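What follows is a single chain, given as structure tokens, in the form predicted alone.
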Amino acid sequence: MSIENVAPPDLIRVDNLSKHFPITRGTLFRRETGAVKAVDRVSFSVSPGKTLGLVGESGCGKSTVGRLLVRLINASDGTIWMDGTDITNISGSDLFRRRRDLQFVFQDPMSSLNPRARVDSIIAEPLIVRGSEAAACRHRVAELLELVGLSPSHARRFPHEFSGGQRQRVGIARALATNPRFIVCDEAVSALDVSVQAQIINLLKRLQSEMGLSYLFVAHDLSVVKHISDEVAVMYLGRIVEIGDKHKVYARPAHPYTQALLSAVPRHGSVARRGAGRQVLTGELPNPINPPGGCPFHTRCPQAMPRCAIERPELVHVANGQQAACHLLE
């Protein structure tokens, strides 16, 4: 094989990762009485240049794993590696050099973003911490803010003073100030307007072209989804249930919770508009503290078989780089 043909190694991999939110009750003497798993024995990888979008419905696990990876917070069980290098337990100094190349793009700008200082002091603070002069920090920010779209005008302005959209490159803007190679973007879209969430997805794909990052793009709308995309990974309860190539998932989607998903997503054409093909999830979420044994989506499932509420899935192949837990496809 030509070295032209040859993959690049990933950028990012997790292995079963998991992330167990502990219940306790009492008082003075408080007990665990059990755990929210959060994320329950996640894997995937993300490659040099590339965006994960990672979907699902409100509370399965998504912005946890989001924060796994830039270690916001700390994981129960598994591993994330890094360049091919563990960094699950890394901390101090190993934690701060490598937190230069990650870097995280919150929902809501607005409270992200210190409302008492200059936009300037927001964007510089990752360099002024890192040790860079001030005259460095200050050409640092005027070019950042160009690079977002930005006058380095606006750089002495505070965030209510700014639109939600330029809120948001503010953000994207302090994200790319060490220079990372991969960034979370958690609901990044989501708080904008439809012409606006337009904008910022145009930005995040020409920053990624130029500077080659990758993503991982969290949210919940699958149309936005599909537009930033190389592979989507779609959680429920706190597991990947299907992950593949946009193109093949999106085509045809293997998990009966991924076809649910697609079928709600509007589509232009009077078949669309009759409904034909839709498929409506029945019942409520399950709960997390105590969710169902076997498959979790067996309650919700209109294909559910008896195996279904004993045995729990494990994704399978079903084509090329598509893979999905439903007992359906073994």
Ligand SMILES: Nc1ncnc2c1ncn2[C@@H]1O[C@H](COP(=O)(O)OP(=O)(O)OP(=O)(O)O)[C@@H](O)[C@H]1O
The other form holds:
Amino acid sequence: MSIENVAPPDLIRVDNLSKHFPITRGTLFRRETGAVKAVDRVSFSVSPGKTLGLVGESGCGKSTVGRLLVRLINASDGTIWMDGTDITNISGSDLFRRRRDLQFVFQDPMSSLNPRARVDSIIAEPLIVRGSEAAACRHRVAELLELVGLSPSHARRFPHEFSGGQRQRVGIARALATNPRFIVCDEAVSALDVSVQAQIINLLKRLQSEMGLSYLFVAHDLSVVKHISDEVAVMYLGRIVEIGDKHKVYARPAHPYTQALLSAVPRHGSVARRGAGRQVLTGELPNPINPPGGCPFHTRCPQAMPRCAIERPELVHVANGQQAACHLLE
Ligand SMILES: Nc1ncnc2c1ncn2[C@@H]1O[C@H](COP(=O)(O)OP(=O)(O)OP(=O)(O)O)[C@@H](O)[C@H]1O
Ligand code: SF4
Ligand SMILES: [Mg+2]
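Okay, that was the form predicted alone. Show me the form predicted together with this ligand next.
Below: every chain and molecule of the assembly, starting with the one above.
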């Protein structure tokens, strides 16, 4: 086989990744009474320099996926590969070394940044824990502030002296300090005004093309991830129900849940899709502690059939190239 025919290896790949949080009862003698399947057998990959958008309603497991990937929490089951190496259970110095490459940008910069620390020490902290000297840190902080579109003269300010968008730039600068290769952006623009969202997304895209970064970009709705993602994954109650190339998923969503989410997305800056083909998402999201049997979406699905309450659909390849988990597609 010639070298040119070999596809570049995935930067990140997860296979059947699961995270179950135990539910406990009792105050004195705590006992386990069950588990929330926050993430349930999720598989996907992210190529170098690419973005996977991860969307779904509140509580579907998006942040848990992100926290698993950067190893802030341990998986209950499944495997996380980075550059072809299994990093699922690494710890100690192996994990410390890997963390340089795996960073996280949070939704609320004010709560994720120490309000009493000045911006230079917030950004330099990941370098200080790695033993960088003061002069090198100062130089790197100035470089990072410029990289994210802030003035190095603002290094001695406190987070509250910046606007929301500027604080998010500080969060991004901190995430970039160790020169990572993969960043989880967890609702990184969700709290910002639409115009500021666009500026931060443009910044993330520029940094990606300049530095070859890969992102997992988490958001509630499909409109936010549209402009930054190469691939999109849609989660429902801990599982991926559809995943595929962004253009294909947006043009021809295969899963009824994706269709409903897209129906709610304003098109061309106007109102959401109307009339024929529009699907309105009704009903409450089921309690993840006690999810419905069969297809977990059957309690809200406008196309549900009797078998949907009994049989759980698995992800299958659909004609359009993406994968979706729905009996209508089998
Ligand atoms: N540490 C924890 N202990 C117990 N349950 C947890 C824990 N963290 C998350 N969960 C539960 O796991 C499920 C998934 O949570 P997660 O925060 O990943 O969802 P999410 O999609 O990020 O939601 P949101 O959009 O609101 O941020 C939820 O039911 C949540 O209550
Ligand atoms: S399997 Fe049934 S309930 Fe689930 S999405 Fe498909 S049609 Fe709807
Ligand atoms: Mg979340």
